[in-house]
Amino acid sequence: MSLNKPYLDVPGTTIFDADQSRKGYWLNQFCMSLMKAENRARFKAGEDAYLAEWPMTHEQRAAVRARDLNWMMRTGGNIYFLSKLGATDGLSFQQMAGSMTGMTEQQYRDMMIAGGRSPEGNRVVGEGGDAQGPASQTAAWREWQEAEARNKLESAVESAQTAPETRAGSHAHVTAAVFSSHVPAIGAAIDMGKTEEPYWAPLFKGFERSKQWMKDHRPDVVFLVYNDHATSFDLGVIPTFAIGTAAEFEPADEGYGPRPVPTVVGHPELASHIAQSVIQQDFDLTIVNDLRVDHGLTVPMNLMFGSPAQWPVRVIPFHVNVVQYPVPSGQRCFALGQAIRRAIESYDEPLKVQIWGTGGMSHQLQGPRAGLINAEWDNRFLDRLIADPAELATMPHIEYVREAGSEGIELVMWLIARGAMSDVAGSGKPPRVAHRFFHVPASNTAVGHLILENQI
């Protein structure tokens, strides 16, 4: 994957990046659990039983049993988390560090007393320093690697004749952008079988064409921009931008019980790739390995896919804070969409990716002005989103609030999806409008919907 990772050429060093974080999530969470005395006691009383409570890989459990810190880091461990295991064993940080160097404890202490390890010869792999060469290994790790190598060889021989063809050098690409409101009452109408009732029927009719379009243009992955509604993020932590990098995302309980919708299957490899690429482009993302998704994500999925037993695509959830001010500007969101497109296009797998912007349109849920709808402004927003997104992105927050209601600020999330389209980068024609729909009301909200196809 075409990411700039210059630290891979630093000898004897494992940088804890987004890929490592995803890979080592449960290993590190296990280590964090040892900060409680009762958990340390249970672990010491029966290591295997305690480790079985954590959904780690077999290799991670083996590395823990061997107390091989280098091995644990290879499987995603971070030294700050792993130190909780060392502390449980009564080791100092110096003893833990020494165990990774191939030196005895006394040799390591003598080195530190003499001024520590010199960076000379240890800046780049292949120099002549004393930190070059393979990591120190326990016998258990060596045995595991030998067995793993045998298994990989056998598997490669077995699958060589049946491996599907791939297009060499092809990359992921953005095929379309989908925009939709994510009203919770829409989800309730679906769950309670009310979609044919007179109040709801016009709204769902407006998405019938969208469902057919989705069958004809199904992507491999949906990058879905939404806002968490005080579900996974409370006032203890409110990230401005957060990307879900887990393999699965369970529906959240928003107070009425979890919605009866399928578990969302993620794409952790692409998500981690996007996270690292976008952060390297100077956007600060929060990486979330444990996330429950609320109606902001699941309602648009229902509107586009219906109610299948399993979602037919993989999804990368991307949360934007539009609940507590300060919220990101439209300009920032528009630029972020461009960074996301660049990240996707640098991923070395020919995936078809759609970017969805959700939320809005005009609505206010609080105060004496609750119930505000501005249909004329909403439709003008859709016009500008199609034809002049760069200028639309300069709109100040106060206009959203005054004209579209306090919760109308959710529309800045649509600018992320619009910014990810090819014409914004100057590498494509203006997008084709595949479908446009607007409806009032859906509970307290105006519903907007738009499908734009990239014309490359």
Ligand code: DHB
Given for the second form:
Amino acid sequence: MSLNKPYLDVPGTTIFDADQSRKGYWLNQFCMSLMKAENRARFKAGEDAYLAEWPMTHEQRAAVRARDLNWMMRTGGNIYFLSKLGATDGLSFQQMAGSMTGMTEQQYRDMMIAGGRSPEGNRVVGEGGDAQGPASQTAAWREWQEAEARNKLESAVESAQTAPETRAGSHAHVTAAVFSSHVPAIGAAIDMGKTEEPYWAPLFKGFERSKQWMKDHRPDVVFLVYNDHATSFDLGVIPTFAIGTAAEFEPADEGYGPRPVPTVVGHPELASHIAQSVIQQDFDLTIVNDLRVDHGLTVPMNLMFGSPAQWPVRVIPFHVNVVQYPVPSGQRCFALGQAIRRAIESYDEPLKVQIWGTGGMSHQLQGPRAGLINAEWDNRFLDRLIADPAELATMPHIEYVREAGSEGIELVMWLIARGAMSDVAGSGKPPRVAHRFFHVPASNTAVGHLILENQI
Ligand code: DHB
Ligand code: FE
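We have the form predicted alone; now please give the form predicted together with the named molecule.
Everything in the complex follows now, all chains and molecules, and the chain you saw is the first one.
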């Protein structure tokens, strides 16, 4: 993992970053459940039974039972979540914070009344301040540590007997970009066995080559840019950009029942790395651990992989708001793609990553102008996407709406994928067009499709 963590040498301090969050996910979610009075009552009536309902590690359960906040934090707990447990026990924030310092409650109170702990000597590990010592230790934690040390020794002896696997030390890279429309009716045609019908056959024929290409160019991970269609995100919270950092994503029920497609397996480590890197490049991403994926993601997966029992790649879902205005500009999407490429290329595992842009092409799903198709404009968009994406990125939203229909705005997402290719920012050769396809109609939409291979 190559996350940049300049905060590791701050004494007596655990920064709640993506790695900690992943480690502590269920511990923190358990704590959140204590916001409900009925759950607090059940927890108090039987701690072990209540804890057993949560898929936490044994160590996390032991830390909770010991009420050892330092221990809980080491296993991924965050103080704002852990405070719900403290509150359940009737503790104040001052009591909780003080309990982690090795001081008595009274000593901690007195220190705060006297002006608080001084930062002097407490900025960097190794200075001479009063926060440099080890975290306060409970007997339960010491016992756990001793047992752990014994287990580690045993498993080290065991693994020394089997040769460790070595891996060529290089970085992840973007191999290709794939662009495709994502109409729900395409998913329904697949699910209902209608792909051979005259209406659908020409469309699916256009993706035959894509499936063959995919067999020959299978990546380890697909970074899949799509928009959630009022499925996981309603009007309660509207993230402009959201990255899925979970281990798994279930297909959503969009009102017709969930599609009979496999669970999407994520890549939490790479996704968290990309989140951190891209946020540090000044793009605000929403981090999402609980996400059901809709047709925007599952339909392109079928078009590129067919209908296997398991998806053959890991997928990082990346959502862009194109439902409620303001939606991000083409230029911002194009720049974001460049930031995503830098993030992927700084991940220190030799993963092959494809980036996909989905949605579009011309379509309007609403009002008296519904059914608008502009094949000429769409094809010009494909030309410009291949040959001059920087210029294409300057196109204002209003042109998408006027020329490609209100839902044609989904095409801004394609600029994220295009921005992540190696010719952008002057570093590589122009991409090779491995496949291009255009078809009208699928339901209300013009279907466009491109496969661009990076030429390094
Ligand atoms: C259709 C197209 C879409 O992109 C979508 O999200 C929903 C419906 C359609 O053409 O029916
Ligand atoms: Fe859509």
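Definition used throughout: the rigid core is the maximal C-alpha set that superposes within 1.5 Å between two forms. Not measured: the values here are computed from a predicted model. Residue numbers count along the first chain shown, from 1.
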Large Cα move at residue 215 between the two forms, threshold 2 Å, rigid core: no
